[in-house]
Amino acid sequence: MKILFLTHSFNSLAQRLFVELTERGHQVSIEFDVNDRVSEEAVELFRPDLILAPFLKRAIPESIWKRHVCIVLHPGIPGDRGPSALDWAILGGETEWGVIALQAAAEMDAGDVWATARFPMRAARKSSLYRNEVTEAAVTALLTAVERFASGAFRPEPLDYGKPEVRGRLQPLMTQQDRAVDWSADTTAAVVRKIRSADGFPGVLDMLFDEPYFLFNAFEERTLWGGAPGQIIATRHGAILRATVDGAVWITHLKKKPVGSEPTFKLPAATVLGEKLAGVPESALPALPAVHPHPGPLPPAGEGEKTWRDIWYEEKNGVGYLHFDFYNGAMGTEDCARLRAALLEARQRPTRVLVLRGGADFWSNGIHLNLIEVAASPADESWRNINAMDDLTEAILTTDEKITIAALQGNAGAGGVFLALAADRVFARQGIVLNPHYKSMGNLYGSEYWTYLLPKRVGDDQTRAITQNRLPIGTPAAKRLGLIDDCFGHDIESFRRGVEGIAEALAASPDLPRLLADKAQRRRSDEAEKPLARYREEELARMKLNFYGFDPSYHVARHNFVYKVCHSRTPLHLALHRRPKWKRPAAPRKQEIKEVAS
């Protein structure tokens, strides 16, 4: 079928549908919502058979949904409505919720619903939840909404508040005092809570040094505690620590409150409050946290911590797991020397594969595009920042006495995909995305040594496909196409467990020290060839065009990518219907429909 995604951006649930449904055969066009005329004459250039809504901030316009099956997708169980679902259901501590797909109507999330799915909650910040547990429902409900569609003989069932299964209700638009924090009375519990049920947007607004920011990303400490309810009593990597009525809470991000039209952007804890922390003292962890071997299975990953931390370290039969966590997948200068200094002690363990294991959401994304809008020379942190990225993409690539693994748990773009390439094996997790080029960022040319890893894998023909379509690649297309060598597990849990069987059973076979001599052969052939500085040095040479040449365009894109300025027209790698050579085809009978049901 022809379908047109009409959505307010192509974030992460628009571009994982999107792998979906192509993988399927469908060809999907996307239209950012710009506003009701750009909307309509999408649908009259691409004449659908079908229109999708992955992710809207308003109602589709009258003019499209009465005369076309329009499907919209909310994150909440049968009956529930409002824009502030997945907030009011970790608020309220649901211990199940859900993705409805359900026909756009008159009211706001009142339609015929087309197909249901649900979760258990996971007591977890509401972006996490988004990119995991939201995102796999909403594939379910959305692939059996549209085999309904496609098969012509099914009607979307009516909202009906008399049945006792439709337990959700009309909520609000939750506000900044319904989830204001009381540092005086709430546990470190319901700080946490509150705090999770604002994160990625908005943010719950807070006051510190007699200021408003909105407070992001929070975790329980168990073993730092002291000073008054609300104070700042140490900081870590660029996380405050707040002490509560019973304990402490970290919490590494925020967003100054914008001053009249001024912009702000999220940002490390310590960046936004910078000379105002002066005295906190540091409470700094070794690159290499102690090493905790684990006779049986491996807890989930930051399960059971006592204490917050980004990047850590375990052994396991002979097996070495090296975790990193950074917020939005982002990795700042200082996030790279950290990491690359606990790859190296990392090395040295009597270990003989080493497993790094990105955070649930996402691997990496690259290099940190709002440090750098922050720096006082964002074109000299650029640089930095990108040197960093190399010297670890390198320090992965010269493991020549083990065998590495890239286990990519969420998602990975950018530089983020050819850090994990660096490795000797590369394995992802069932429905995550990987987006493996920097086009979109004004041109950027990109280094992690791309040169290099990406021809190895797919081809000189496949490299240019790849990084001039700009386009989402699932992990069945990356497994064909080589970008990765197997995926599999439907949860984190059992990926996990997955990579665990691999890595281990590498580590006890007799082959590993023919695998490694084969490895540091083609090390050494590799090299003799094109050293990997040459690579590096070409590769930067383009880099430093982009931070300091003439050509301003990295720069504006960045600029506009951190402040999140909307879209002005949809980019024409994803509007097919906006291609020059597209023909407009005849409206297909499917598409017209009289009247939606009630």
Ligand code: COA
The other form holds:
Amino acid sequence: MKILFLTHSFNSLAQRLFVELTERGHQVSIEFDVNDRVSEEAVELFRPDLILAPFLKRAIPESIWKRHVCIVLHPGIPGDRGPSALDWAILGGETEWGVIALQAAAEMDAGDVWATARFPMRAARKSSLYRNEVTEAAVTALLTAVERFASGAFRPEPLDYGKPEVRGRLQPLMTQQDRAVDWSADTTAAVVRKIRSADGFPGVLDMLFDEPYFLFNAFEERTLWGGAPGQIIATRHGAILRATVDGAVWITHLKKKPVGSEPTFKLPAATVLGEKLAGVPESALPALPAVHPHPGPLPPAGEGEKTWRDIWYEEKNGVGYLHFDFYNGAMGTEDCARLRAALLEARQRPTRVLVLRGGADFWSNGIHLNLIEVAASPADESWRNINAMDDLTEAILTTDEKITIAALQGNAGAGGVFLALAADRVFARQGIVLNPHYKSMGNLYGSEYWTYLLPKRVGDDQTRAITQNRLPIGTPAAKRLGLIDDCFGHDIESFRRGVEGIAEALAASPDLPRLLADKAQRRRSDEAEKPLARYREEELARMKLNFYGFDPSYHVARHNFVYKVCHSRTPLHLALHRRPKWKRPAAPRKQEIKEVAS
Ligand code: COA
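Same protein, the form predicted in complex with the ligand this time rather than the form predicted alone?
In what comes next, the whole complex appears, and the chain from above leads the way.
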């Protein structure tokens, strides 16, 4: 079928659905919801069989939904309506939630129901639920809806509040008052829940040093306490620790409330507060935290921890596991340096296999564009950050004494994908989305040894196609292309178990010395053919032009990304219908990434 996505942006959910539908042979074209006329034009140009709206902030114009079937995704249970569905579900302590695929109609979220899917709620950030449970349920509901539509025999069901299973209700937009923290009364758990309900947008508005800030990314602390509720009592790796009535809570990110029309963006809390934190003690943790030998299976990442940390290490049955869970997968200069230090320490451990686990939501999205944007010289900070990423990538590439495994539990983008390719084996959780390209960031050339790592895995033709097409790649296609070695596990837990099984079998294998010898031999011959230093030098020469050259495209693109400047048009690599006919791929295009879009 020809399917048109009408969407506010090509966000992770829209990318995942794009991947799933193209994998099933549908031809998907994308139009950003800029205004009614542009959407109407897209429909005229593409003449879709079906219109899907994975992520919309406005209603679909009547001129479109009256003439075409438009299926909209809503992150709620049947009957639920309104713009703050997940926020209310988290704050209200719902134990089960869902996704509805409904037909666009005159009233928002009130159209006939094509399909629904449910999931158990997890104590997590709203954005984490969205990227995991909501996304999986949305795939289930949408694929069912598409099949039902294709069958021609299914009639979607009108929403009927008289039915006992229709439990949801129309809920208003959640206001800051609804989730305001009362530091004199709210327990640590209540503070964490309120902040989670607003993460990653809009954050919880609160006062610090008599100024308004939005708070993001909160974690319970159970080893440090003291101070008056609300007071900042410690800092750690850019986060602040605030006392509560019954303990303390880490808050890693803040966004200053804009004054007038001057926009602001999210940054590590200590970067935002700067000198205001003078005198607050830094509660640093060592680069490689204490080793936790677990007798049973490893607990889920971070669970059972009594404090917050973004890098930690575990060991079991001859395998080391290095976790790094950076907010939004963004890795600043210091993050890269700390992770590299932890990696170098982990290399000294008497293990034979080292698993690099990233975080639960993201493996990595490369250099930290927000920290670069706020730096006195964004060009200099870009340079420092990319060099720190390169140092880290090189440390993985030159881990001679162990087999390294990159275990991607969450999505990865740009340099973050190439960081993973530096490992000997690359495994991904089924359903994550990879964006192994830099071009969308103002024609950024990229580094992280990608010119060595990508062709080695996929060959020169596919390297060109992947980097130029700038499309998200799903795990089945990534495996077919050779970008990753395998994908398995529908959820994080089963993926972890799968990775542990492979890693432990490798560590115990009598073949391991031979595997390590082969690895050393391959590295030696690659090095003799072209030294790693030369790849880096060539890539960085191009990056220098991006950072310091006459063409400001990268700086403009980064600025727009960080400030979330709305798109004024859909890029041609996504809007097939806007490409000249001869540049459109033959329909349908499965994810083989053959053709190169200009
Ligand atoms: N630096 C800082 N923040 C980043 C980031 C980065 N490299 N990559 C993603 N983020 C942030 C986004 O701003 C967003 O922030 P929010 O919490 O305020 O919403 C959040 O992470 C999620 O990103 P989003 O774009 O909404 O996620 P997505 O899953 O829809 O898209 C990507 C994923 C990777 C395609 C997209 O985030 C992207 O293009 N990132 C930039 C990658 C890049 O160019 N890195 C630099 C070169 S190495």
